[in-house]
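Only one chain is included here, represented as structure tokens and corresponding to the form predicted alone.
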Amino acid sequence: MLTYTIRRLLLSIPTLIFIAFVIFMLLELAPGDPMASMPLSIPPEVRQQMREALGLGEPWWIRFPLWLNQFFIVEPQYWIDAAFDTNFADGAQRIISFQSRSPVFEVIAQRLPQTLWVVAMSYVVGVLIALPIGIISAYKQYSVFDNAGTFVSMIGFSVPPFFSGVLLIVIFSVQLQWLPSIYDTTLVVNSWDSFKQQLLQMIMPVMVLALQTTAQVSRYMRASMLDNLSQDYVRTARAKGMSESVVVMKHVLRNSMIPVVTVIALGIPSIFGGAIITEQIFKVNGLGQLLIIALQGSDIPMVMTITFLLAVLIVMMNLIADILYGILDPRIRYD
């Protein structure tokens, strides 16, 4: 395991790069120029000069390796230079965003908690819902559970993030007025009354998300248990006299687990991009809405770097599922 982990780590380096070589030619010959937001009344030569100052005097071939670079070396340099106070990185040019001026990492450290407060708290909350049901839906196939089951899948399916989000703004926080329409960034978590207010302002932004999630995996999930409930080794567990709940909870579930594994690791990244839309709403100031700032003013080393590490979190996420496969089924090798 250990060596395929790491023959998987060397081939991802290729891939990376390639992913990141596209998107920066998508950049590059998207329509856009960061100098367009800046006022008519500089004159050329000084807007020429602030385009040098930007980088955008030099052409691709220069800019992509440069940009390799500093993600890969120099802002690594940084980060172990604040952990361990040494001077590896010793003044060296970071990825610096158009718009803010400020290194691109550091302004993506700011925005990243309240991203996590929100994505990561509405992927549990929808995979700890959509595993029970659906391993009950396919135990109690065709019963008014599983139907219900499945109409709740068909509604995170067919609503998009943009309609229910607005949707539950209208209810819970116009007519009821129980919820806050507007997620407030600046609140502290210091005391009881203000972890309930996080609380009470995180619910709607995880109901959005969670509820695709939950449809995803439940549908997975209820396939999945089906196909494996139907098979020998469970007449033969069943026939051996074991109880009901090891045969399913044991055997079918483990089993069933495998190809499951796949839609929730693959879903993380997913769901940051649903949380661009869901950031948009609820005014979460996170990655999402970064993002879509970055994009409208063509901050291209901010966008370039946001986008390159979700390709990242997707290719550890394949590479993350792949080793669990091996460990939920001992039958899978990778010699």
Given for the second form:
Amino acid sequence: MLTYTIRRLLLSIPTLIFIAFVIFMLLELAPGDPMASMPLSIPPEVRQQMREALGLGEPWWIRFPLWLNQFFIVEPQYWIDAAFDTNFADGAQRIISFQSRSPVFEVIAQRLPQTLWVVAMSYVVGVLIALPIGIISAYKQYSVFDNAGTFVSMIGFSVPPFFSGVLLIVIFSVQLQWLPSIYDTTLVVNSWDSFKQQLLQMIMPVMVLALQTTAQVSRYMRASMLDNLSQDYVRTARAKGMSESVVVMKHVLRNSMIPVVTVIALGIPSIFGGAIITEQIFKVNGLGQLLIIALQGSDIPMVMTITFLLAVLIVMMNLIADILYGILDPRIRYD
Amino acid sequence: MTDRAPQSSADNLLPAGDPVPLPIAAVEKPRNQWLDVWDQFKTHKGAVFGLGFLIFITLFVTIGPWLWQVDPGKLDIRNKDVRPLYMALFDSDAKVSWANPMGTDNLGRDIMANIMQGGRISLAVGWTAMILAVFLGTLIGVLAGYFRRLDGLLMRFTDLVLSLPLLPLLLVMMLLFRDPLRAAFGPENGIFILIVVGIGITSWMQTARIVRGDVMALKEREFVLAARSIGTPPRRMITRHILPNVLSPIMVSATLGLATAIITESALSFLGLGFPSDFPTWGKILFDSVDRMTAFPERVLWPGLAISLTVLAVNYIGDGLRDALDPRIRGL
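Could you present the same protein in the form predicted in complex with the partner chain, rather than the form predicted alone shown above?
Next comes the full complex, this chain leading.
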């Protein structure tokens, strides 16, 4: 298991570098110009100097290794320096955003908590709703509950977040006026009242994202439970006279969770992608909104870094899913 | 199952186009395989409703503009902010007019004409992007499954594309390639090509994986061996023997592809990176209406419902198709 993990970790390095290269070349080949939004009255030679000041004067085969160096060596050095008060970085050039002229990772660190709060909470809520639905749906297959669950998950697959979110705003913010339609990120939770306010403003974005998760995970849970419920060991367990709750919750559930856990791990990156849209609806100033703003401003380092971080997340989650599968299912041995 | 010709039974799924001389007296005329599929499809209520709705919405957006001859872009500032007809039931003072049954927007453009025009584009983008994605996926899947030498390379490539963050990259592509394509093909066609190609090349991977698996399993079957033993070249082997037999997973993933393509196009329009604003699609109309949804919630509702119901219909069709195309379920 350990050698497998190490081998996969080593293999993911060239994968990630290749992904970084693809993203870099896409941004490089694309004819969008970060200078496009500058006034037209700037003379061409000054424009050229400004381009060089942004680091765009060099060809890509010099800039790409430089970016890799900054991302993988310089930035971690700064983090270590900040954590242990050392001086590894020694004033080396960090990745700088074209728009704010501040280090990209500082901006990301400011935006990350908002996204994590909403995304992580919605994922947990979605999974917690999905698991019981999947279990009951499978146990009572083709019952009213099962059909209702199928219908709800069909809706979750079909109604896009930008409609369900807007619909929730129309119903709960406009008509009923129960919940705020805009997520206030300046809110500091230090009292019971502000905690309640935070809870209220989180309900809608979390529910919108959770609906997507619930739809997917409950389907997998149901299918996996159905696979296991018809197996011989379940009949054996019942024949031994075990109570129905022990059979379902101990024997069947544990075995059914194996594929579901990997699905849950694999779904984490896509929920970050979905958060881009949800953040736009509820005006959460998280990572998704940062990406959109950076895209519109041709802020190449910012776009590159955020996109690459998402790719890292995807590769890592794939790895974690595979390893979890090996740990949970003793029939699977990678070595 | 007993009264059916061998074509439809589970284990003798013969390659299409290979007519088998049947003993004439014993068996009645062989039923077309697709008739069996249709019979099974009809038993899935959701799928039939879905197909009905898809036909309805397709007719609505294709034939509709001929019957409802209002120019979707025509500004009529005197008749702006007309509410839909049903508002008159709740509020007798509401500004309604029979000339605009679904109401008008803040510039007096007729919403029904816009929904029709937007639906044309949304559905056209969905279908073309889906066809492109399915074509790419099938091509790569068949090549990887049939030719052992290409397998490793193509599947590593597929894995790599799967680990790219697709939505951000799609956004990057939209933003950066918009202007040159617009200059080359005109504002409408340029964006159309960009969106279709963007969605197509980011959603072929699942199809490729499924097709590859099925092709690899088919390659070991006896009829492929028989065809090879009479000297069938790979090209004809794929088109006549392999492809007809992987048609069902391809069709199921095509329905899923249509659903995701419609949603992705609307999402891009919603993020303001899709079609230009004088060029309505369902997602664009929804995006433009969000700012004034407190006063006019119906303007958000119409396009949103159109997207959601269409995608729901397509998903149900896919569900029914999956059951209907599975020979183990069919005919029971």
